[in-house]
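Presented below, as structure tokens, is a lone chain in the form predicted alone.
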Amino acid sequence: MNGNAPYRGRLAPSPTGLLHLGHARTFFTAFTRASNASGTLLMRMDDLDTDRSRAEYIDATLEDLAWLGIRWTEPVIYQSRRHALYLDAWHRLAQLGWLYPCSCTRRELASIATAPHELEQQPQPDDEPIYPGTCRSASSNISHGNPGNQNWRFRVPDGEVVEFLDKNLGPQRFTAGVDFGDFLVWRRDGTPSYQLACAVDDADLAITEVVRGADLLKSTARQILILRALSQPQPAWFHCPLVTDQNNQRLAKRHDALAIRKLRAQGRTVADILHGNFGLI
């Protein structure tokens, strides 16, 4: 990280859903911490999950966050349109042997496009399952300079540790084979991974500092590996306590009723929703 670069920060909504109230907090916050920073933030819109990702919801993002009073400073970038890039990143990974070819037939597979609190099946959304090394052994020759069809797992190094401060929630620490095991950064339907993806955009786009959901603590570990390998600086690290609904369960894009735009037909104003607490808590 470098303390003399001026601020980056940026927004990395999925447009998969309605933004909620736990968005919208998280984004503000983002916002907020590049404003105090003078500096710039950028949009990211994190749209490689074809099948769930919509137009209309794009739409509804960008205009939920503008009355929210959230502004970026740059065109909006689409993950569906730098694909190139995550070629690129995952021919440099496999060529430094950190990469492997997995034929298991996973759950996970089918979703690995999308950011893990997308997940919402899974009870802790930030955790893919540890995977058991059944294919670790694997060739990592790569045919043809590409991914072909099959998957790619991250070489996680034995009980690696990962730690990093986080600038809210203070320090962190994550062990391979106990928090986490080799990860998928490439499926075979020839889409990166939400892990490899926001690594290397995080790299390019030159972000100083990620502000994101606390649900996302193991997918900082996974990324910093994924950094490392390439040979990148890391951001600094923010993450936000999740909003919860009633149950104590966070939110989610299934949480219709807190969407920000039902909220508003509802007359919630925006101090209503960046600050009041709807029973939730």
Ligand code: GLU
Given for the second form:
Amino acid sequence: MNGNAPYRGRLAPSPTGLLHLGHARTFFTAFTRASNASGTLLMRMDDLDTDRSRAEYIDATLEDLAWLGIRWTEPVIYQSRRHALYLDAWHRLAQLGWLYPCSCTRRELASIATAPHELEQQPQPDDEPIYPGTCRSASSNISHGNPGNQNWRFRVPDGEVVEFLDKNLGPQRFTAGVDFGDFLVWRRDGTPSYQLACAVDDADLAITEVVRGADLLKSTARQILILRALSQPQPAWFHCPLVTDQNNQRLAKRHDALAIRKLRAQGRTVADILHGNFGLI
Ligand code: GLU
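Given the form predicted alone above, I would also like to look at the protein as it appears in the form predicted in complex with this ligand.
Then the entire complex follows, led off by the chain already shown.
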């Protein structure tokens, strides 16, 4: 981590739905931290999921954030246009022996996801279930120089503790192989995973501090492993508490009633959205 570099942050929305109250507060925190540091704030659109990303959500996201008074440095960076960079990272990681191809089917993985011990742990909706290592010993022959039509996983150093000091939530500690397993870095449809693309972008864009929701704490541990494997420095981390609904469930894009534009249409002000209580938290 380079503590002396000028602050460079990023907003990284996924255009797969409308932004809700929780996003507004996290993005506003990112904006405020960048402004207070007289730093730069980039806008990175995480639009790699071609099935779920929509142009109308990109427009809605940019408009909602602008309405909230959040400003960023143009131009907007689209992950969908940075394929070559991710492919290069796949290649370097594969050459260094960190990756292996995985031929497990969706059905096989789904049966793992519903194993009783996983249910007890109540994994976060976005979190991958712990991979049992079925394909770990597969030969990672990369003679073709490209990932081909296969899934690729990162071989995590089992038992290694990944620690970081979160600037908001304090010391964090996750054990590879226990809190998360060998995670996807490349999908057979030819796209990099969120973990790979995010780590590569944060390094390439020289981000000094990542501000995002606390649902991504375990992703941070995975991304630290990717950054280390690529010999890249780590940014600082600042995870924001999640906004939850009346039932203590974290807000998701399906909570349309709390979408920023719906609240705005009901006459809620920017101050209400950023600081109001709504009987939720
Ligand atoms: N695009 C990701 C999301 O909306 C967040 C990425 C990040 O801040 O690293 O969940």
